[in-house]
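Have a look below at one chain only, the form predicted on its own, in structure tokens format.
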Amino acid sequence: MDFSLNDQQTAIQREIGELAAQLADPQLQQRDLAGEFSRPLWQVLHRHRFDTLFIERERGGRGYGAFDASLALEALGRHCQDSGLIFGLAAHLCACLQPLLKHGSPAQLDRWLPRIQQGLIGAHAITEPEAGSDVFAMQTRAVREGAGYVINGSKCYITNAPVADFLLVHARTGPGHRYFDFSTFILAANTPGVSISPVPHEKLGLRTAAMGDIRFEHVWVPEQDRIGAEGSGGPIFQVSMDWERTCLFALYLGVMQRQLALCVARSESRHQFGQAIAGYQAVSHKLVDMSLRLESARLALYKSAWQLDQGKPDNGAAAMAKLLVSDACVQNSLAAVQIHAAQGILSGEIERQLRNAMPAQVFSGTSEVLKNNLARQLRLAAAYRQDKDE
């Protein structure tokens, strides 16, 4: 087993240090206030091409398996103090041009490859207000018309929707709620009958994010333009999870390094009873637990990000990646601002930083469905061992 980072990851992180400079926002604070997403940014991520760094280098893209892509999106999050904007990259990537790389038909890549490359943002359009962790409860319904569908329904809470370009849509196409029972399409954000939130939701972090609703009025989709076969939506979404629990969740590692290094930095410039409170064992052994949270989530997840470019990708793995980086971002916060004390509960990074961790535990799973998944896992794995024995 070999930790050591060969020379085109190390240049991806050199990279992505040189660029903080052009991603620093003086006006990040007053923006997070306002919930204002930024173009400007989006477009330096554009030029240098990390919003298809999945797409193969024969096409113009980065070429980018998970492990690479982890480290790039970890290297953002240390550098860019813009977590919403990185979130955003991260679920245009790993949710909506991930799927369509993996499914899509030649001729769906020839079509939409070169626009995504010219700077389109996706959104994934997928969560109901009844149909969150129970995703196969939803409503909205593609039914057949003519060579195409007629979608009907709505979606909340979508990442990106009210700046998207395009749209990866998931809908049932079959009699039930079962795995194989709904198929995704992919359409232009602008198609007739598609109507979307102008305004972004008030959040409590992650406030940089464009997130908003999505209404289909009877929306007409060709043929051509579902991806994989009708009733493959299953299968595909679960590429998304596998992908966006890993590799969208690197952008936390960043932030927790960095967090970690001003925490370190505030406890030894900060005297209190004549010396350095880094001095004081209550604090230090925070930093060390901040530390060893940090390492066990970065283990997990690079894992995960292995096994998915060893064409192996582990669901559980996957969650337990999830499960464990969200968690350590939680907590690191929390203790950050412990450290920080009256300047950590002010309006700034310290405080921004447990905002924007909190909605990890939610999104892509929350740590309670993962946890009963991985316990069914469990279970399951047993009765496998037992049957074998016996």
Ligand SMILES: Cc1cc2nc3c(=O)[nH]c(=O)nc-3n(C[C@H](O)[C@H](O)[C@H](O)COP(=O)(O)OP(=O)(O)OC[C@H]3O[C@@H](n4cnc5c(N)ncnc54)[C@H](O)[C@@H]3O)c2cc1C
Second form
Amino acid sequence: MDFSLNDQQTAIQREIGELAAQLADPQLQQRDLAGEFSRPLWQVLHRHRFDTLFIERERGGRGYGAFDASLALEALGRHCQDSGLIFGLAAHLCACLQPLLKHGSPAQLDRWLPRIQQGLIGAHAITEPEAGSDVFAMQTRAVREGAGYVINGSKCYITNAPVADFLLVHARTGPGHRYFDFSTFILAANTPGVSISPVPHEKLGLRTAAMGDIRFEHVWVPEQDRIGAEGSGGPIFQVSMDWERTCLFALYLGVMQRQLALCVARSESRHQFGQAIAGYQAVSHKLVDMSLRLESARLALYKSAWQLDQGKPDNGAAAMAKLLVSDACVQNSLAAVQIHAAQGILSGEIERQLRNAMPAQVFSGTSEVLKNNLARQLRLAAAYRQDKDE
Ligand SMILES: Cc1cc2nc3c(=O)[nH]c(=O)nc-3n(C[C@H](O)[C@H](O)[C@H](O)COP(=O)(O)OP(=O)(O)OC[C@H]3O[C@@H](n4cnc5c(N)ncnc54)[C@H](O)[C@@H]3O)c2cc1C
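The form predicted on its own done, now the form predicted together with the named molecule:
Entire complex below, previous chain first.
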């Protein structure tokens, strides 16, 4: 096992470190409170081809796999304080671009990739008002008509929706509510019949990522815009989830790294009762616990990324990475507030980190639902062992 990074990987980290000044926004706190997405900052990411980093080099992309993408998103999370922006970028990459690359036909890739490389932003739509954790309960239907489908239904809480140029939409094409009863479509956001809530949702954290609802009213989509075979929405959705639960969550590793450095610096500079607060074990142990959570979450995430790069995606490894990172980020953000005390309660980076951490336990599968999935895997393993023993 080799934990060292190669030259290309250290270059990714260096390049993003050098980009920090361009990604800095002195108005971030005000923009965060106003819930405003920054198109100029997205343009910086686009100019450096981070919005297409999975696209192969031969096509002009960066050709990153899961591990390199995780390093890039971790570095962006560390060097860009606008976590909502990086979250929107990662959702576009993992939930829109990656499934298109994995399941798109050559004709779909030829049609969509050059346009995405022009800077199009994608949104991935599966959640519905009555189908949150239970995604298979979705009501949105795609009914065959002529050489295509007519889509009717509505989606909610969709990241990037208010700023999206294209959508990856899941809709029922089968009779029931099971894994093979829905299909995935790619379409322009301005397709007739699509309406997107114009005002982004107000939310607790990740406020600079635009989020909205989408309605589909008699939206006609040609058959060639269905990704994969009819009924293959389940496996396509799983690609989005495996890549999100791994690469997207790397952004939180970067946030935690930066946060730990801020907490160490604060503990050394803040003096009470005649000494630096770092000298109190209650504080130094908090810092060590933060470091332990960060390192173990990072190892789990890197392992899941490695498995994706080996072509052996492991839902369990991705779920564990997501659980560990999201839990670590919430716990570390609470500790950071406590170490900064009143300074951590005031509007600013430390309180923003806590608000940005909270949604991580909800999107890409809630912690409870992921634990259900992992529990099922444990039972299967036990049953398998039992079979062999008997
Ligand atoms: C910041 C953010 C961005 C998002 N972006 C997108 C996006 O881009 N595209 C998209 O399609 N969706 C998106 N979502 C929606 C997200 O996927 C859902 O919020 C999530 O799946 C949970 O659904 P829900 O909110 O309806 O909660 P519910 O499913 O109603 O769950 C409510 C509570 O019940 C628990 N629960 C539910 N079922 C079980 C069970 N079987 N066992 C134990 N506990 C259970 C949950 O864990 C939770 O605590 C986003 C959400 C957030 C917060």
